[in-house]
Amino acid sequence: MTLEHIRPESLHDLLKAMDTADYTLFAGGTDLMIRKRQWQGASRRFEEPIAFINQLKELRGIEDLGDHYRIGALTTQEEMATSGILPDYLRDPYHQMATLAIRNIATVGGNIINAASVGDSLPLLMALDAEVVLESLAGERTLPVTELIIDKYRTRRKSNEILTRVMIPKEDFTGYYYKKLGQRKASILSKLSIILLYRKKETLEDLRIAVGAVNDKPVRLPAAEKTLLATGDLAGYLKSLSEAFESADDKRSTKEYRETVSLALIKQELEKLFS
């Protein structure tokens, strides 16, 4: 089967395509390609063109503009893992996720735009505040990566737009805590994953704190995490949070088990930072 597609030049070759009809993207592929899949058998099912974009050089590359680090839709998590720009609470999320192989195709920008639950930089982009610009024709808009993500594998991305770049505000932290957890450790579909981040001198003054793999989209609480910086109220902010989850047992593994070792392992570090 000869599948309908396009290869554009450039990003305003590629917006042009998309004002007039709807393509499937099609950059990295590796979270798309399961997507696509027909349980019977190996072949993929694409009901729209496919637009394949991965050789837009204007959409790659990693900037540090001061108070923002601008990362390009393409720029591969690999290259995210390792590189010479980025603080470690960035870089290490990166490097845990799936194989080498994979992160040298797999992009930023589709990890985002895919908005799987076990997506693993959706709670540490949450976390940092990050942002997401869209482009079209039309022009561009900025939204919170909190906004952008409605629920498992649904975005308000239009169908005229495209996901050109990531703005992550850049923060002082005096360190972080991150956990992922799944069956094994070579490209594990993840159970669940926290990403923990604090600034601390003499006493806490930032600290950001979501959880991945468990809800249909990531789970933060700022105005719990707000509260708990003024009370220490430990307990108080386990109960929000465990308030928050609407976990169900699936193929890798089953809501108890999942909540319950992203309270224990939450309220772990948090017993550290207060004590």
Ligand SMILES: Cc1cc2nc3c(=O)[nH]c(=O)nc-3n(C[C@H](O)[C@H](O)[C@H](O)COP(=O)(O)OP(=O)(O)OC[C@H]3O[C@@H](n4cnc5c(N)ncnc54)[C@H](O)[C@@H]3O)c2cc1C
The other form holds:
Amino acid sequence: MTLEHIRPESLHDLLKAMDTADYTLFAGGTDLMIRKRQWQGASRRFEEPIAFINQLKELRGIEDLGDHYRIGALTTQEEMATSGILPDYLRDPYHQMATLAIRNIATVGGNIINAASVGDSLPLLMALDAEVVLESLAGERTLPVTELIIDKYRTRRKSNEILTRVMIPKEDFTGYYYKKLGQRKASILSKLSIILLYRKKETLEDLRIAVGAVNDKPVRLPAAEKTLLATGDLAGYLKSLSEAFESADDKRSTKEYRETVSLALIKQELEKLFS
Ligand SMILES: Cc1cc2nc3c(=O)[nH]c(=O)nc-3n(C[C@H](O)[C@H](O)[C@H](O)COP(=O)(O)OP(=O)(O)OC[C@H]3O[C@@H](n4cnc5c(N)ncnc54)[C@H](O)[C@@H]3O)c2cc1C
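Just the form predicted alone so far, so send over the form predicted in complex with the ligand.
To see the whole picture, the full complex is given below, headed by that same chain.
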């Protein structure tokens, strides 16, 4: 079977094509090839023509802009994991994704737009107040990752838009905690993942907590974080988090496991921070 496809040489050529027809954008293809899998054979079923985008060099690279990191959408997970520019709290979650072979082709933009409930970059980017830039022939718009993601596999990206870059505010966190739990150590989808970022000098000045793979969309509660910082009321924060959880049993794990373990791990880290 021949697939209808294009391989534009520039972002502008791609945007022109996307203005007249719907394309499935193919970056690393590591999610697409699984989602389009046909169990009885190797042929892949795509409903729309494909636009291969991995050759668009203008969408690659990591830059330090002083107050932000600018990450091109086609930057690979491995480039994130091994970057000499990025801090550990940004590198570590990318390093724990998939395997080296997958990380070498899987892209930052693909993980975001795929918007899987188990997408490991999403809690991190939400905790960091990261924004994405979406571009179409008509121009650019910027959206916080939190707003971009509607829920499992659904985003506010329009069909004529491409995610070109991710803008991550630079913060002087003094520490972080990242935990990804799965069935095995490598190449496994998360049962749950937790990112906790903080700045603690004489007092605790900043604290962000996000939990992935529990709800359809990662859970972050900025108002409850502020109250926790102001009052030190751990039990109050954990109660809010517990009320926000709406997990369900599935083949990766049970609702009870995910929610109980998330709360226990966060409680343990918070007790250390507030001691
Ligand atoms: C063996 C294996 C292990 C994995 N392990 C993990 C893991 O541990 N953690 C994890 O989170 N994920 C994991 N994944 C999933 C996958 O590797 C990641 O989500 C990856 O980041 C997807 O990137 P990609 O470039 O391959 O996306 P693609 O498959 O190319 O695209 C994914 C979706 O995003 C869209 N898209 C891609 N780029 C853009 C763009 N720039 N603008 C607009 N739309 C775009 C595509 O049209 C498609 O809908 C794993 C996958 C495999 C096969």
